[in-house]
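In the block that follows, a single chain appears as structure tokens, in the form predicted alone.
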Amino acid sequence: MGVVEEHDGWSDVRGMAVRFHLAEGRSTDLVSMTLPVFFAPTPKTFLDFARKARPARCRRETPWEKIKDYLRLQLPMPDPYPGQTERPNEGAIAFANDHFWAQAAVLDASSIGAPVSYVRADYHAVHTFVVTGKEGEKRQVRFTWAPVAGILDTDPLKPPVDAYLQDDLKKRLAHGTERFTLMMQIGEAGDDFEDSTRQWPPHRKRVMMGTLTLDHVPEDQQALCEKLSFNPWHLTPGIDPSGDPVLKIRKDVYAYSSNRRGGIPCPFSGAKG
């Protein structure tokens, strides 16, 4: 899924992982994006949607189509932007007209917007992870980088830049820092511990856990950025993974993309560095 040409300005998902290195050594990784839920509730359904969702010629929808599709109640497709051609939309959003658990995500997706910024834009780990306190006690809990400069997004009715996120991180970073806010949502009973495609409810308490800092942007973005291999499993003593079907199978997927892309090796990647 997804489309090879990176365009800055166009709607799309954002991801961010964060390494955390902690004492003797040991270190554990944060993955996430833009999308607070994921687009399939189990591996085999993602394998479905992604498939249906591969990039394909695209077309704009005429006025009275798009109103066909309200009456229908189903999602109109989007505009293509100037000189697109191809886009996984149209698989993905005929894919979630007929499956309703893949309706927010894409929804979401289709319509999330350009940041205007990294720093300007929230990031989701998706998936539930079990948190046990000192006394023992376990709770299911969800976590989220919320920007401390706030969401912003580019203006959908003039035309997309591209290139321009790296270039204002660079120069943000080069006049000061930026922060963003770990937050932690506890789950309560009612709420579903292993389907990423659904969202808790809004109300849940919510417990600030920290902030990153950014203060500046590697050079070598291929050995310090690029090469680097994270992955939702790597957790530390207390933080351990629910039984959400779908962050079982990243394990060993971020495994295999990291020793398929020369990266430094994954910690379940059972290659050497």
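Residue numbers count along the first chain shown, from 1. Rigid core (definition): largest C-alpha set, two forms, superposition within 1.5 Å. What you see is a predicted model, and the numbers here were worked out from it, not measured in a lab. What changes on going to the form predicted together with its partner chain:
In the core-superposed comparison between these two forms, the C-alpha atom of Ile67 has shifted by at least 2 angstroms.
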Contents of the next structure:
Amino acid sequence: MGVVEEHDGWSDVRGMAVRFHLAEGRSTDLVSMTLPVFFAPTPKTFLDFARKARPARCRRETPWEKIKDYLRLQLPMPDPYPGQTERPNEGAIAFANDHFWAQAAVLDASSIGAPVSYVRADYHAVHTFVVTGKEGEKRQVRFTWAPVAGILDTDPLKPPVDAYLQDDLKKRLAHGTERFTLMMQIGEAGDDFEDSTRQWPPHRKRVMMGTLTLDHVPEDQQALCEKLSFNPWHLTPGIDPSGDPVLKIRKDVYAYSSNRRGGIPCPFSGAKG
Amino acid sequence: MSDDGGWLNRYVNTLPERGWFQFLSKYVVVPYWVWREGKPKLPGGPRPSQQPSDSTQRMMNLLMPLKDPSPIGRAKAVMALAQNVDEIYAGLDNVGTVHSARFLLVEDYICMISVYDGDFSNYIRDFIATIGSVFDALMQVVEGGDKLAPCEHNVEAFIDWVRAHDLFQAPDFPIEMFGLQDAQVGKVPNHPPHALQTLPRALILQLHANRNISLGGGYRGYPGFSAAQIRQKLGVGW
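What would you give as the form predicted together with its partner chain, now that the form predicted alone is on the page?
Starting with the chain above, the whole complex follows.
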């Protein structure tokens, strides 16, 4: 689900990848997105979903179709943005109508909006990881970056602006810093540890792990952003991937993608792109 | 967001905000759907769960309708509580599973909003044991309360009454509304799945059946910890 062209003002999911540089040259990655839940529980079902939700030619509902929706107490599909000719929404919704496990993500993705700034959105690592404590105890956890500036989307009733997120970040960081808090939610027996279509209740124990401070945007965006490669399996001892089959396949998918776009190889980039 | 869809498209996009369409929806469209596929009232309070953090810091939002909503009737309700403040504080201290509790007078209801650990029925039983006399006083000013006093002689009926007046807690994730509605009419939840587009209707029809609801399970600053754990950690008793 998603459109290749970038339109900052369009409702869509955004991502954030963070590499923690640790002692003795070690590092660990955390790859996250603004959607809190995933579309499918397994690689096979995700492929089924992706085929159905491939962006397709879209049209505006006629006024009569919209009135019919209102009379059914349903919301019409949003009008396409100016210049928008295709989108994944119709295919994704049709797929979700037959597959309950896709409904939470499709509903969230359909209404996610556009953040006013990269630092006014929360980012979820979505999959479960297994962390090991000092005494060797293991816990299943999920991570979220919560913006200290708060979450805020653009007004969907105003015309969307095509490119503003990079400039906004540069302006903000020219005058100060922006911060995110890393929250860790602890799962309990009975929660789904291997299915990222299933969210955990918000009242599970959560731990404030620390703060990420952004202080500048590097000038060389090609070398210091576009060429970088992250991998959700690039983890430090003490953090392990869960058995989530979608997380499992992301290891090779990220390495393949890194090779294909000529990125700086990530630790698993043996695969040929 | 509209592009160049013409005046009719722009007008239709604003229909939900137009007075005449809101009037039509309120008096014709919604009643039609209530007649066609109305939903039964969903029960109040937290839903059953075996998981540890689900049985700590549960929310109770008890709305008790006033027998007499006039200023005099309201004053009687206030007095019933004001005369029992010491009993309430001492009782809640002794229950030991309560994080917070407060009473509100809102419109025609006297409300008890509390956060507690453990099982709902046991919470109410503890209440009856420790502040039953307060509830007896309260039942005199509450509609239908006469039949329940004294609470200690009508324990099960009182529990049922509280459960019926505790607000339905909407699910934290909207999509779960479908499954709750299925289960309430004895169907297997989401078998077959519901069309996503019908979620607004499902919500509107539920709000017709449950006029007042709790929006989700509520925020907790330190989720998953019981009152006893916090007191022990802070060295303030128990």
